[in-house]
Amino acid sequence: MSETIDGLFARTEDFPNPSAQARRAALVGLDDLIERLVTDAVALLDPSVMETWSVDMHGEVIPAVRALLDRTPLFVFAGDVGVGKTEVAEVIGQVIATRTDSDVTLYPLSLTARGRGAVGEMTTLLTRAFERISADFAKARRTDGSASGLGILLIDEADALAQSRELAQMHHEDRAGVNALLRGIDGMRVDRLPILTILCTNRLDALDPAVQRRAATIEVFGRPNHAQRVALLTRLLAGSLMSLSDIEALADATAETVDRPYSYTYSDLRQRLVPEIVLAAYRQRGAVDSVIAHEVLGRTAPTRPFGGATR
């Protein structure tokens, strides 16, 4: 992992690496989703994979495959705060690297690269960011179309950059920023660079329609269901005095209710509830058990949906 590059990227991270593998392992309950996203990403980034499959299955590269390979390698991850979309975006490169036996580099766009409102600043910074990552992968295609290395450009809180230009009150500088984003994404597609762009947002409806149209995948992340909560709690509370039935009961208690029509998020469970259970047991000089767990649950409310909505 390297430091900020010219103020454009918060850092870069090379995959595979042990830290990312540990973070991937912690994403309990998201295996099927990650598997599907990785399969789609590899298909879009490495044309030789799809061409080989088509020849094996159909005897030739059929037109439908050509149409697929013309799609923009752009994923949009949408959903409420704490549902895992940014974490998945940050570690998906680890799975891609392992799957393809390729080096993958993550470029998370720095918050400072969004500018401070000065005329032309955001557009200039976005243009520089795309120029930088494009230059890094300009020669990453082999003669057979396969990639010697893959890149991932991550733009978190993307609605701040890609807000719909249909909004009447939108500032002209913001419109120019959206145009710069679209030019950068389109330029990488035209140049067939092996770079996946991932936009994360809490407000899918706020993204510019042109951005949504370009996306090869729009994945809406939800709050964990009962089985996913059980899987996560089982992993986190392994070795404690809580039995499987205790964990099932805790998972039930973190579901939506009549009075609270939303359940706990992944972050609520992993970063708030379970750590507080551990601290409460430590303060009482006792073991982690169901009594302490439910005591803590009573004072640890889930995060409300983004924007204050209840559904």
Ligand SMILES: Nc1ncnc2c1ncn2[C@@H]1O[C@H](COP(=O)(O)OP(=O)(O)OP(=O)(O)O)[C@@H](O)[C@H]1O
Contents of the next structure:
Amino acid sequence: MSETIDGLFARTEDFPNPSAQARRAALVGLDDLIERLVTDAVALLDPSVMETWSVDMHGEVIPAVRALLDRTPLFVFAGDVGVGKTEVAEVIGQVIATRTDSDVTLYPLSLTARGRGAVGEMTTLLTRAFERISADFAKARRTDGSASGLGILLIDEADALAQSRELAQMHHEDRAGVNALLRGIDGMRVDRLPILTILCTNRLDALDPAVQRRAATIEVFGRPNHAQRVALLTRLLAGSLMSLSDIEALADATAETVDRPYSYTYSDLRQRLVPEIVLAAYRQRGAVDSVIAHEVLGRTAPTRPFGGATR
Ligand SMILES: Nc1ncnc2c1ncn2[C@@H]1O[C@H](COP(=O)(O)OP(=O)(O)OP(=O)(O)O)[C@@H](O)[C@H]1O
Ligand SMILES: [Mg+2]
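Coords for the form predicted in complex with this ligand, given the form predicted on its own:
The next block holds the full complex; its first chain is the one shown before.
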């Protein structure tokens, strides 16, 4: 299942694997969140886990557990740009695989990259994706209800699905994409396929209510707070000349200010600021220290929140 599938998914990924483990380990400040998501995912995907728990606790499978198992295994990850939605969605399979000792396969589908053009194109893409993953997993459920392998369908950059309602009314066919999505996730639930769907969007407010209603979990990701910035910067700048108090000061300087009511994102720190600091030090043939860090900071502004005039 690891080959590129008809050009449909960018690439599938089988867990566990060492590179996913490294990516998981590099995530800072999200341990509790990941723990909670993994527990939820396992409970949703493998009924035997909840049934065993219920029998232990109550002597039988209580009706409330049935109600839980009827929920749709759909997570919605929402929030600003560069705050870890895609990263968590892409590595959560690693944690699930290790926890449950089963094979997990990720099917990543990016609607921005693939389905931009016509609305019909996105609809076809979604329909084909659900067909393909359903076919792969139709046989994955054992007769006792446990799963021999789990799948994660990642629908990333799903903003194209998150149309404002007025717009959706104006352009009737815009709902076709949402309908294809609903058909797909409902179909997998009815067939009890062991597949978790994760949908990432910057625009929760514009995500169709019918999609929101089905989600077992809606997680809103935020920019890192002071402690999370300290933790990330400490890790990224280990071995440099920056002391803990230098790092604290840099974390302070990357907080929101009166003039700029938003802080630096995870990706601002990790993919822009720190690499720029390293390059600047290298160009000057100097060491990475506090002086150069603040010099670079002065010309590296944080990303504006999604929905601002520019990104
Ligand atoms: N908690 C974290 N710890 C460490 N690095 C992080 C964390 N969250 C995000 N990052 C870094 O920021 C980068 C951007 O994260 P990611 O791609 O998941 O953002 P996103 O929320 O999906 O943003 P977008 O809405 O733009 O797609 C990641 O590649 C990773 O390097
Ligand atoms: Mg993303």
